[in-house]
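A lone chain, given as structure tokens: the form predicted alone.
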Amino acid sequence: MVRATVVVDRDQAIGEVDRRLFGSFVEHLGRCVYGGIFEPESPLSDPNGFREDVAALIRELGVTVVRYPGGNFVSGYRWEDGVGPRDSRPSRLNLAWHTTDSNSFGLHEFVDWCAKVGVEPMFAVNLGTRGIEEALDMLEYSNHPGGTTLSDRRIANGAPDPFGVRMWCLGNEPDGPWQLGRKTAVEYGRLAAETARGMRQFDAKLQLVVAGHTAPWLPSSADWDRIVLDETVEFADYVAVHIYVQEVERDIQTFLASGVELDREIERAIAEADAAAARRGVDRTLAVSVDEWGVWRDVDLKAPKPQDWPVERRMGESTYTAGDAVVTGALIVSLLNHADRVTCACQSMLVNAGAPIRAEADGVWRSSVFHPFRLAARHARGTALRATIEAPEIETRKYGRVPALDVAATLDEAQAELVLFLVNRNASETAHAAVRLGSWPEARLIEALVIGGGDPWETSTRERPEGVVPRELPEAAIVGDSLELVLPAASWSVVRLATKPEPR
């Protein structure tokens, strides 16, 4: 057993935990939309075609904002195809994912679905095959009250009130060689800046997200953020970070330390945004939107035969493991520990394709990665506090030596609740953690739960949905001014503490 000490001090605030930190992502990929959230022919759907059982799990998950319609799909998307009477909407080839899209689910359906499940809509505009004019048209159609051709068209299509979408992504992954309309940094930076300028002329209070580099292994990544942010820092509110992590060759030790990679990407984006503001003499502090993040396992995104363009095909329907759940929790720890600058994050995706929720024609179930997200969305509230950690280091193949323990803490003053999120990155050794609670001398334990700590390749399936679920952490107790925890190897835990004595 390794030993670690954690100090959490109420005076060491990082920032407020924005509710948008618990967002998700819906794209026309695989069965995320059709056969996922939307299935008009299903007896499990409401009159609008929205799956009721899927909607119930989304509410349970605690999602707050959803990004749509992409993702790679948006770089070839014509928003006009997805409005108006469904029987007159054109079918189009989905070049991003080699399928045919009926456009029976479009802007109106998405906004109506958001209202049903209680989430904020977040739109992306096509800056791949389209540009400024189309983005402004989409904005006017969506958000203008009425009295213009486009806003009156929305009203005629059944939405008398504006959609009121506040957050808009300026394209998607434009540096990727997989992307329709791929751009150089100079090309994208100018297009994004001019699009943002036009959108701000419509509404200066919109919140705009500019695309940072997609992956550090792309040759363009070295200069992308610098060039793009020099053009856009005056107009953008967020710079986007995308990250997917995956276990490689059963190297579970490296995989458990994936939070290090997210830490580095967030901190790089912050540094580039601040440097651009300084160079340009702009008094703006950009936030970070990690609007695609997640764990991918056994992903098959290969196109079918060139002549086949199916309406629906299974893609990326991963069976997630206990290790994947622990790493999902570890990535959430990273997000919380950057709450001063990361104010939006979207787990990718929501249903079926690389998702916490799985759906078949006759039912749904929770994958293993559902549980850490649900617990964090429910309990990570108020102010994120900085945790000081003294712990042994472990060796990883990709990240070198890293601390065996990572911790995030949140304090909800209104509910008088301190919550700790702890990941034991050590694949083979239990950790004894002593958490110093000097700031809360009257703290008492409410609940301690753990995910993982056994076989990291255990799974939750439809036949055995209880394969990976939270369970009570048996060795958790307050002793003097410390919370004493025994954290199993390869585990993620959430511990809730009341900061005031129980009422008499």
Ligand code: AHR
Given for the second form:
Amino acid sequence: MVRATVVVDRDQAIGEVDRRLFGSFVEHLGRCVYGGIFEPESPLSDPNGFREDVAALIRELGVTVVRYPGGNFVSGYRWEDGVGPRDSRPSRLNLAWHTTDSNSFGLHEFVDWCAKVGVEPMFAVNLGTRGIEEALDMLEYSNHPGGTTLSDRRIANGAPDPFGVRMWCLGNEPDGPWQLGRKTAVEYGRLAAETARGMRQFDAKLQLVVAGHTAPWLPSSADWDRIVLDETVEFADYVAVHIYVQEVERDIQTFLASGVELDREIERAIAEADAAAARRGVDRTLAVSVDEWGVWRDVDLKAPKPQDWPVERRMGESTYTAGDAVVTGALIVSLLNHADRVTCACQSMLVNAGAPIRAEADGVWRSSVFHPFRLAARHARGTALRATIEAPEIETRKYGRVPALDVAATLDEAQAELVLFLVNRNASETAHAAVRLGSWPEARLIEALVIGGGDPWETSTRERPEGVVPRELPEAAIVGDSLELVLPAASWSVVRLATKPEPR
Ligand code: AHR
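Follow the form predicted alone with the form predicted in complex with alpha-L-arabinofuranose, if you could.
All chains and molecules follow, beginning with the one already shown.
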């Protein structure tokens, strides 16, 4: 057993935990929309075609904001196709994912569905095949109260009130060779800046997200952020980070340390944004929107594309493992530890494709990655506190030597609750962690739960949804001013403490 010490101090605030940190993402990909959240013919759907059982699990998951309609899909999307009477909407090829899209789910359906499941809608505009004018049209259609052709069209289409969408992404992964209308940094930077300027002329308070480099391994990533942010830092509010991690060649040790990769990407985005602001002499501190993050399992990016452009195509319907759940929790730890700058994050995707929620025609179930998200969305509230960790290091093939433990802490003053999220990234050794709680002499243990800690390849399936679920962490106790925890190898735990004595 290895030993670690963690100090959590009331005075070490990182920042407020923005509720948007628990966002997700819905794209016209695989069975996320059709056969996922929307299935008009299903007896399990409401009169609008929204699956009730899926909606119930989304509420349970605790999602706060949802990005739509893509992803790669948005780079060829014509938003007008998805509004107006359904029987006159055009059917189009979805070039991003090789399917045929009926457009029976569009902007109105999305906004109505958001209201149903209780989440904030977030839009992305097409800066791949389209440009400023179409983005401004979509904005006016969505957010202008009425009295113009576009806004009156929305009203005629059944939405008297503006959609009121506050957060808008300026394109999606424009540097990716897989992207329709791929751009160089110079091309994208100029287009994003001018689109943002136009959108601000409509509403100065919009929150606009500019695309940072998509992946560090793309050759263009060397100077993408510098060039793009020099153009856009004046007009944007957020810089986007996208990250997908996966276990490669059964290297579970590297995989468990994936939080390191997210830490690096977030810190790089912050550094690039601050450097651009300094160079341009602009008094702006951009936030970071990690608006696509997730774990991939057995995703074959080179799989042959269907030549018949099916209406329904199963994609990314991974059977997630205990290790995937631990890494999902670890990525959330990274997000919380950057709460001062990361104020929006969207787990990707919400239903069926790489998703916490799975749906078939006759029912739904929770995949393993559902559980850490639900626990964090529910309990990570208030202020994120900096935890100081002294832990032995582990060797990883991809990230070198990293501390075996990572920890995030949140303090909800209103509820008098301190919550610790701890990941033991060591694939083979249990860790004994002593958490010093000097700031809270009256702390009491409310609950300690653990995910993982056994076979990291154990799965949750439809037949055995209880395969990977949170269970009680057996060894958790307060001894003096220290919380003593025994954290199994390859596990993620959440420990809730009351900071005040029980009322008599
Ligand atoms: O989530 C699937 C795809 O991954 C998204 O469409 C794209 O933005 C990313 O590359």
